[in-house]
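Next up is one chain by itself, shown in structure tokens, the form predicted alone.
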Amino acid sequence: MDLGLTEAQEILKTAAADFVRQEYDKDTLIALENTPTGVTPELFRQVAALGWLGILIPESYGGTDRSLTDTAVLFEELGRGPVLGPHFSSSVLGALIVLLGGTEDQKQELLPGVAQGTTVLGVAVTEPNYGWIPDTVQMPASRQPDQYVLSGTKLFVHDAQAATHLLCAARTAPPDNGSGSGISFFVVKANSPGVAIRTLPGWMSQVDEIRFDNVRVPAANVLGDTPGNGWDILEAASMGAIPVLCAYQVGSCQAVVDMAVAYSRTRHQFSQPIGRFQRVQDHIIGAVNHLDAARWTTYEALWKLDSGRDARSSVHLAKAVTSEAYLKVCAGGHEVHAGVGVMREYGLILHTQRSRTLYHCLGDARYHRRRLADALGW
């Protein structure tokens, strides 16, 4: 098992890394935080041209047709910013749903305008009865000689505000019919009749709430040829979304070990650094331990996935350790920053926050740890 990165990679990494520091300053992020999308359509343009929205989009829909991995690396310095908008939300999660489920009309609609930027898919699936397994799908969906018609909430949506087509699953029929999952996704337009969309109020950065209210969807827009198997669809999606998700929290806990590392060498008390404090060396090092962890756990899980092989159990530890990691090493850059860390202006904030943000999409740690016990055997 070779984890290290190609000259590709490389290249890719260095190109990542020079754009998130030229576009993205702390000031950028700052009040990026602030708004509803978290990005500009200035800078969304800009990685559109890179050809980042399309990395995991095939050519044959306009994108770059790049390797999981490949998307780990650019996601990994994303994640150093930390860059917000929807670039997970519909360039990874909601890309893989369309290119699993769809039919070859729904792609050939949907995928180019993803990898240009002017399609952005937001992924609806969890309701106020939270939870990331088919039960917790209630949504009804109406069958109607020609349409459906959807009613209802969905929550802690990810990037639903910068959504030009929202996925939102609903249940087309009982699970215990015969038809899978009984649960399908659709394909709606953001500004469709009845669509109501707002930000959620809290410590958490750009996770909105969709209320549908008699929203009319014509039963071309039920994604794939069969109704019902939605829920298979995400399970396949997430398979190869998680560890993307997972490489954005490590690049996001490598730039917090980075500040703590630098602020202890500056950072003056009794006429030293405070990093010669064993106590300050103490939360350094679990800090880089748990990003150590997260890293390799990450890329095993790409490393099977691009090499054809089983890679459920290393998917499901890797979200388990890496929703963790996130956490505490956010928390032991606190540790070391003391006074200083909290003040939004510093930047830490902005990790911190994206932490509790994701800990929970698509399935927090203990989630994953079930999941993992599952895909064992145990």
The other form holds:
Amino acid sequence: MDLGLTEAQEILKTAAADFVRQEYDKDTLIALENTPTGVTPELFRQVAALGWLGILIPESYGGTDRSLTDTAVLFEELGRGPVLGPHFSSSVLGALIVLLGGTEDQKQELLPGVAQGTTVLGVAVTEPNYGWIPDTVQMPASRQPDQYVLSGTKLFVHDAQAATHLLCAARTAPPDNGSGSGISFFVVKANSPGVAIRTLPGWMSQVDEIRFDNVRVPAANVLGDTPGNGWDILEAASMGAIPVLCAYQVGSCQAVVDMAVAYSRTRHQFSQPIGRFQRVQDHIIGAVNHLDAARWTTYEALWKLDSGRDARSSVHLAKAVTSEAYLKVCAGGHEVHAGVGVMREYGLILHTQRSRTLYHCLGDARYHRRRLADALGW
Amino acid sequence: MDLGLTEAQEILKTAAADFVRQEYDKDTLIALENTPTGVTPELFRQVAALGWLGILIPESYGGTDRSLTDTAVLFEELGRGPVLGPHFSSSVLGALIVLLGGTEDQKQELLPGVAQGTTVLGVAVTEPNYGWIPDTVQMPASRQPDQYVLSGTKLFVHDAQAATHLLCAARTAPPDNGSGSGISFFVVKANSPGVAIRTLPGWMSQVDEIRFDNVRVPAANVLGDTPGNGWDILEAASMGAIPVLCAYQVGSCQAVVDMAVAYSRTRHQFSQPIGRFQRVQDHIIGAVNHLDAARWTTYEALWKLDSGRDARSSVHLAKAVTSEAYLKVCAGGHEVHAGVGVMREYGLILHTQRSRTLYHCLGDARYHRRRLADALGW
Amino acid sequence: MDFEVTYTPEQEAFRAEVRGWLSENIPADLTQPVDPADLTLEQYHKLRELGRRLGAKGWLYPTYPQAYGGGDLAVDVVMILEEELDRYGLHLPPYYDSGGRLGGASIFVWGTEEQKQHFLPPIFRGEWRTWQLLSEPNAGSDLAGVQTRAVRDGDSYVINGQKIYIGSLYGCEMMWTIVVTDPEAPRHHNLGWLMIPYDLPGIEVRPMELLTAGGEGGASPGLKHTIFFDNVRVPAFNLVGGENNGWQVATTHLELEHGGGGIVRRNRIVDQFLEYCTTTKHNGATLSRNPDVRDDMVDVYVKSEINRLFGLRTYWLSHAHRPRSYEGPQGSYYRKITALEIAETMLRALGPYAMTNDPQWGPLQGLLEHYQRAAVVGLHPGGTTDIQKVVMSRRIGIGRAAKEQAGRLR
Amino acid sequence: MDFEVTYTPEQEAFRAEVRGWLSENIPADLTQPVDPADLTLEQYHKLRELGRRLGAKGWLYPTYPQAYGGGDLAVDVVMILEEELDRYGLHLPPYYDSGGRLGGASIFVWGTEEQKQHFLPPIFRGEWRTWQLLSEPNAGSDLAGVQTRAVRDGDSYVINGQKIYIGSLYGCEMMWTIVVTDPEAPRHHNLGWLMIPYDLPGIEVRPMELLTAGGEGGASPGLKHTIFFDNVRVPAFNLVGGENNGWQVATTHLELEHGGGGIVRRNRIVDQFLEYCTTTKHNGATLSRNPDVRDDMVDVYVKSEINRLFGLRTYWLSHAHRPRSYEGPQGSYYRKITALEIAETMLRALGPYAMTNDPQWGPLQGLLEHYQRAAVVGLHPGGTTDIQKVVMSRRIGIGRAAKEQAGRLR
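Counterpart to the form predicted alone, namely the form predicted together with its partner chain:
To see the whole picture, the full complex is given below, headed by that same chain.
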């Protein structure tokens, strides 16, 4: 038993923390928050140069092939920022979908670019009937000789504005036709004729609507050799991707806790630091408990995945705990900070917005609690 | 708009409070807590002499015919004790069932005795398949010429040990036979051959098992003229009875809050009254919020009932809020009192046990939340 | 008990009068934005004009004496006014005027007859809108620790200092604040309460960018400001409540800020959310038929009902002149904390739809998206949740035999 | 990271040895009651005998040096011992001996060599069972405010005072407590830490009736007592840690009481509840197929998993000699507060069945009924939830730059 990081992980953690601190100061993050992509080309190039966009990609495809736990250590530091942009969508979820579902040709075509940051993947699954079960994917892919035609709307897609290629789930067969979910992933260039991507306004960032208007996709762009198994690919990729997303949220929670603890020392009211008041202490303690619950459920899931154990129940547990934790930690942060916490320039609401943006991504807490019960065989 | 008590209610409240304070000191309550009936014949006679057992019963049947709100004012004070015994089962729930469902002869036969305390009603509905929906009543009442034969087990029946007569729900027809629920109430003398009543051991009081072994009940003892409408009678009686039960729990919550506030002043730790610590304050504030939520939802339901308004959603709201409130208020009380609160002689655990005993009675919080949604027509 | 106002025929006749008057005086094209930050200048002017018309009839601050510009109306009748305005999504006053609502009450309780004659009519007739100035960079929860100074100089006070989280869009005519008038005096006895015209030399108003500026009573403001005082000269006449008595004056408006007046308005956002769920289909089925959404709706409804009952209870105590204790801050605390919980429950019920105000996809024209933000921001104005609990504790007498009294309202 | 102990072949051989030894030494008829209050004298004697046999092998307190009666065993090996005992529903020590577990650690850290030689072997070999005496009528959360006095008189201390919530059924051989040794000295510097034989003249032991007496580490006690000291004379040799240094000694056992050692045991009650729900039918269907019960099960499971991970994390920190901070009291706080929540959730899931220990109707032989009571009682022993948060705050450094250090364990 050893719950510490390895030396290599400590080095990665330090490098990532240094990068985030140096390149992503608060003003930069505030400026990027409500941009369509959440990142600048220059910043994205820097991350690529550090090798972090290929962290999960095998060396044969230009990556560094590190473990999910290593990847999580990196994303925990990105979450502290919170660094925005398509890092997770492209290099984790997108890369895993291609790795697990793509043909050799598709991997060769897509993954080196992902690792270099020249190819950016966006994963388009959800539709106006929002949800993370196969039935909610209804957009048809009509088969024609040598090509498919996609028409419909994908909604609440993360980071589509930053993507060069969309991994788009569409229906090649009706549900329950005996051959898988009837859903296939299509590799669609974001600049294909008929694709219109639009950032959704509101209290979330880099969440998009994509309209497909008779978009023609070559048949070779169906991901993998087996049409109709798209949902299985998504499920398998999600198992690895979710705890990395959780680790990002753990880093975010840690950042909010750190802000609150610091403020509890420097802010004085009634002639003492506010942190001397038990109510203020309890807001922070509540946040710390959520943070640590998120942290240890997340890292246990990662350990199970990396060591080849059955990790399903742990992954659902981690996501259920972590999505909820980020909401609650932000609430605690706001209680501690009161007025100053809602000033845009202060930076706390970067996290509050992020906690909402990510809450439903790949399934919300309630969804994963139900999946947890299933995974435990009850 | 007037949210105060009437003068008559104030007088009743004072009389009830005086009675409880004088006759039900802590040692008496502790001694009665785990007895089969929760009351002594002498104490029950006193309550009868004060007219309180007939408070809901029309004058023509020997009662004083006061409103549900008046009754609630009385039961709020009884709840402060908490006074145990069959006051609610017999004089509220039982009396309402007879009033709403009984024939004139049955009312004449039963209600004057209930008002005098010589007849004590117990309401036996639930069975090993515990629940408050008609399907869970499965005990058959077999029709024979001039009589019915009851066989089966009623479980978690309140105050059966104190009862002279059981109002026992049994099935005279299968469900969904087109004529009501198929459930009828039978008036069964508690000392009928074949009836065996046993107090259930555990952390609850005056909750019983009743076994019916071929108990013969004259056909005339079916409550009312219409066999099979027993569930409708129960529903109608519950509408009035539930907020009175809630008022009892409100009084209980008030008693726990009062204990906690008093202790916060007299108990010193770290050279000051413990109530100076914000954590202790917050335990009490949480309890006060639950108490007041229970109080006002309960009294609004009572006002709607007494003024002839549609009260269904308010009744469900009150029960959902109040059952939960009593649990939470006791938890807050224990946090404030720590060790001394779990000493039997201190008296707080009288309430903790009571909060559990009553939690499911006539449906728990979850049940009433669902019923609330139905009542609102969603 | 009686949980409802019962109206007499005379009162119902008044309702008819109000209804007619409103239909004539509320412009047909008067709409209000979902996010108060989107209030246009044109909309603002229409609301101010409506306020002046209401004020001319004594209906803007209707419970106050006509002698000061009020309407001398009984509270039951005022509820009719509020109910009828509510049909237009408006209430009294119809724009952000918390300084008038809270400051008017304070002047009414603590001002001299001369001050009442001078200050109340323009407030109550809608000629002034008034901002309250309370928080400072170093004085939030610890409001009595304000540092803005007012030094007596002849017939004037000279003010220097800084106030934050102030006001709304499009300025005001009058402001008031508490200031240190005697730095040597003990805490709570060192303050003055001053009325300050908005356009005096030396006042600088600088906008603050917040997540949203909602959350206060009255129409929500669209923006907050920092206000700097640089040797601002105010007539000594404007000191209300006497020398170094500012904290006493403040107890009146703090009592109102802490919920001491109660609330009888329904929560329109909750009502609209529930209606939305019962009328909107998702995946082919009405949202309210989804068991999870149904449970969420119940959760929202139960909390909202408790808020309604707490507000009603306090309103009755306050208007029936019954003894008040912890009820105001209890209602305020519970409303704030459940607003955040309700927003989270809506987020669970509606998924990411709750976060967008997209014209096509945002539910209720973005009302719910704005509520997500407003529920966070709303935790703090008028006293944090922690401060409400401080006040509750003192008044319940937790840990102390002597219970603190509620602030004077009349 | 590695969340599991990986056992070497040598260690697995040790497991086989343990398994064989236990099957020979644990009486086949050794059962333990659901409610510790029902422990019979015969059962108690069997457990004590098992303790002595384990002690003779150095397995009772296996991490301590053999020189003091321990087993010099590494922590991974000890986990094997614990796992194998757990198969019998037992752990180390197999009866209530919190005074030995906590006091042994304190003597080990703070005692002189002579004191260690004298006190530790009988504790670690199971010859003594030891009670801790901490709370007094006026000193609970404020433990440093104890009033029991110990006055030096020649080679003895003479003790007068009263301690409450002490011990379990069937007495003990040894007790320890903190006492005021210098009433003039400042707080935290006025205390001594004393070992006191149970059978000294002047000691009176009077039972206290509680809701249940569970909740502490070690086998739960079945009963608590008030203990009165009336001029009880104890050798001065028994003062551990030196003059007026008792609070320092206490920081060691308080750290353990506050969870600083971590926990690796599973929550057997939760496991059994979940299994009960997946195997028991109600109204014709397995409980776990009822969506509400299923949600309740998840709620219980999630909290239980977080408790397990917090305990494992602290266990690792403690045994890998990593810096510890707020983790112990965090685990303790979270375990206490979720125990109450879990009990309430079980109540909702099972209805009134959760409240009865009836032989026919009570689930799991009344285990859940007892848990309902134990969860309430368990909020307080070893530091209330509020005190755990006091300690957490200091160690996290909320409101203070200097973080308080965790208590010494080795």
